[in-house]
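Okay, so here's just one chain, in structure tokens, the form predicted on its own.
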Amino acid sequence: MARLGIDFGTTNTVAVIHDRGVFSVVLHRADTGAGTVVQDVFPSAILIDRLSGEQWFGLEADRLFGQRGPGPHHVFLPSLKRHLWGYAEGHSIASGHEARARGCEAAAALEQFDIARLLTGFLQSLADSIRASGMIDPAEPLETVITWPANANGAQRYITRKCFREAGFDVRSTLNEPTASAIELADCITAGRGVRKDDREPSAVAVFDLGGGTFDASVVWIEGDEFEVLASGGIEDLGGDDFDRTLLDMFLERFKLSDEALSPLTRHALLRQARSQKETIAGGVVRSLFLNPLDFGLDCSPVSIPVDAYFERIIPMLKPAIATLRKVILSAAAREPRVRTGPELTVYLVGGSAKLPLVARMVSDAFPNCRVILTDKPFTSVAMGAAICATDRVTYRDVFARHFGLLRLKDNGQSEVFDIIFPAGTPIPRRGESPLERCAWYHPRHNIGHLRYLECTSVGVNGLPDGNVRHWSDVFFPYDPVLPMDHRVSAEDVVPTDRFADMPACEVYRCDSDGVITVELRRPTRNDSRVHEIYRD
């Protein structure tokens, strides 16, 4: 039976299939006027006609936008994954200033589109393309292990898994992207050296995963067939997309053109050329980057930019990634004393953006005693690791990358405190294990509880969230026994009262093997309860 590992990436999505002992990258096809185009990646892109509602995904979206450009009602969304961060704050694409800050002006026109529907449509198109590849029997289920960033917030995890399932994938398991790469590396070393996994010495791998839109770092402890994430962190808005825009900005500075003066089609075409020029650096022999604006209808003289000047511009962008990796390694060492920054620690560079020679140089300079390995599979390492997991050859355990909890009132409602339910570093259950469970009992001081969920990377001295705060959906809990559990209320309906103080309330939190959390709200005196998926408004 064939099984899949899928890396849903910011720029491209990659699927690896395991069938009868062989791992193969799925090839995607699109028919064009010039013939059939075959690619081993499925662009994470969507083209929408806002007037008719018609949508194109993947190769078709990328090809049609490149050929025709946007019509008066067309919107092109080239990096869908970057917009999942806003799911819990309205379920829609980021808009206005926030969209422009994230490098996608088109998103400002997409407020009427639900992110979950767009993602499901994209994944249905991906499923169709996988089946059309002929690499899997049409009658077989799409048994899949999917990946997400180690630093993905809970809402991203929830919506990604939900949409994969609604698109027809049988999601067997999930894991974070750096862990998948660590599994791929360990499997490669084992196969290359002829070493049995049982004979391999326990070791740690620090994964530096710099992709198209996100940066992730994890330290994974490997012992035989078992992989345990010791610590994770990341930067959700750092990746190749940002480096492309930086290079384009440098070209525009030389042209003396403003970004606002470009049409969407011209800007996208220039970004593609900037990306193409950036990718020539990987070989280590290119010394300058060239762009001829006449090729794009711009009345400017051709210019070239020294690679060293480009590197100087992006060094400040990479420094936070190095600092994050160092913090993650220190956190892992606190949990496992055998983790040391020496020759016994391997730093594995993965992701398409890790091909820039500057990345390896900066990591090597920051960790001079560690063994730094640049993957030979920058675009497929994650999907390959996921496919290995799909074969049930290994077991793995992830951890919470952030603190998860909710704001509660204290001092008779005069101040707030962050009640941490699952602290950062808490191990997540393995597949097949019982969900992680936490209970909170208390005596209500209001008629209705307003439960405001969020996650963060740190807590300040005042006991409140501090650092990379992400809000989830608010939940209202009727303490008044007259009100049914599903009664629709708002914050304006909440009134302080001691009338229900003798009716204890209970919240039961459960985290499954995918890191997805639900809360069961209980009123023991009424013997009723309700389970709430925290991400859903």
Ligand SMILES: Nc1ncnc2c1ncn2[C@@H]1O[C@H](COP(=O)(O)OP(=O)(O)OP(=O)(O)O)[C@@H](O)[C@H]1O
The other form holds:
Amino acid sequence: MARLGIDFGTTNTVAVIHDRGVFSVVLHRADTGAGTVVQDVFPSAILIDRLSGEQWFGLEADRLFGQRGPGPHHVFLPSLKRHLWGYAEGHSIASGHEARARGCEAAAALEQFDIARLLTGFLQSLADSIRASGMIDPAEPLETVITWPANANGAQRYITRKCFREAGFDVRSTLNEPTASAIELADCITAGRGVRKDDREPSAVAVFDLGGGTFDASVVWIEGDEFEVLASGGIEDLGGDDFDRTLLDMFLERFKLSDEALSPLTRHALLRQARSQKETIAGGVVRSLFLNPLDFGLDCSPVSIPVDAYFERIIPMLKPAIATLRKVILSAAAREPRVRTGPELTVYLVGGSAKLPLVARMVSDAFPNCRVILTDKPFTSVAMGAAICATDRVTYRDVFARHFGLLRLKDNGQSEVFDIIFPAGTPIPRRGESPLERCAWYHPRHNIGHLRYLECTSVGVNGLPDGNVRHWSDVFFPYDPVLPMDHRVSAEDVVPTDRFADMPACEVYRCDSDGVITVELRRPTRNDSRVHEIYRD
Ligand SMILES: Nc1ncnc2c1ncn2[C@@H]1O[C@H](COP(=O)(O)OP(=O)(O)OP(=O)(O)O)[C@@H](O)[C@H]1O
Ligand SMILES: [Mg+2]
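How about the form predicted in complex with this ligand, since we already have the form predicted on its own?
In what comes next, the whole complex appears, and the chain from above leads the way.
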């Protein structure tokens, strides 16, 4: 039976199929006026006609946009995954303000669209394309292992898994993108050297995954067929899209043009040009990046920007990624003393943006004693690792990349404290293992429980969340045993009282093997309970 590994990336979605011992990257096709295009990546893009409601996905969307550009009613969303950040704050595409701040006018125009519905539509189109490739029997279920950024927040994980299922994929399990790459590397080394997995020395791989929209770092400990993530971290808004924007900004500075002066269509076209100029650097011969504004209807003289000047602008953007990798390696070493920054530690560079020569240079300079390997599969490594997992050849365990918890009141409601339920680094259960469980008792200081969930990467000296804070859903329920658990209450109904202080409520948190968290709220005095999936509802 065929099984799939799928990497839903910011720029590219890649599917690898395993059938009768052979791993193959799925090829996608689209017919253009000038012939058929076949490629091994399915662009993570959507084109929408706001008047007719018609939508095109993946290769079709990319091709149509490339050929015609959007008409006056068209919106092109090239990096769908980036909009999942906003999911924890609501169902729709990131708010107009936030979207504009990130320079995505398309998203600003799309506030009315439901991100989950768009994602499901995109994934259905991906499923159709996989079936149309002829690489899988049409009647077979799409048994799939999916991946997500190590740094993905819980709501992103929840919505991604849900949309894959609704699109018709049979999601067998999930894993973090860098873990998948470590598995692909280990499999490749083992196969290349003809080493049996059991004979391989235990070792650590630090994965540095710089793609189109996110940066992920993980240290994975490998012992035979067992892969254990020791530590993970990342930057959710650093990737090739940002490097494209930086180059466009540099061109615009030279043209003395402001971003606002461009129409969305021209801006998109210029961004595409910036991206293809950026991608030429990897060849090693290009010394300057060129743009002729006349090709885009702009009345300015052509400019060229030296690659070195471009790199100067990117270096400060890459420094936090290097610092994150260092921090992740330190956390891994604290858990497993055999992890040391020496020749025994391999740093594996994956993701399309790792092709920028500056990346390998900066990583090698930062970790001079480690073995730095630049992948030969920048786009397919993650999906390949996921496909290897889909065959059940390996076992793996991930960890929480961030602290998960809730804000509680202390000092009789005078101040707040962040109560960490699952600290960063907590191992997530393996598939088939029972959920991780934590129980918390709480003596009410109000009539209503208002549980404010969030995730963050660090905690400040004041005990409050600090760094990369992501709010999850708020959950309300009455402490008053007279009222049923599902009695509708809201923030306005909350009043301080000690009436229920001697009727402690119990919160039981469970985390499944995909890192999806639920809370069961129990009121022992009334012997009732209610279960919530913790995500924005
Ligand atoms: N030769 C190259 N030099 C520099 N960057 C490149 C090159 N080729 C591709 N890229 C960049 O790689 C990025 C896409 O990489 P990749 O497919 O790994 O990302 P993704 O998996 O879709 O995104 P993410 O992992 O962040 O969700 C794009 O920004 C693209 O411009
Ligand atoms: Mg990726």
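No experiment lies behind these values; they were computed from the predicted model shown. Numbering follows the first chain given and starts at 1. Take the two forms, find the largest set of C-alpha atoms that superpose within 1.5 Å, and that set is the rigid core.
If you fit the rigid core between these two forms, you'll see the Cα of Phe500 move by 2 angstroms or more. Once both forms are fitted on their rigid core, the CA atom of Ala491 lies less than 2 Å apart between these two forms. For Asn527, the displacement of the CA atom between these two forms, after superposition on the rigid core, amounts to 2.8 Å.
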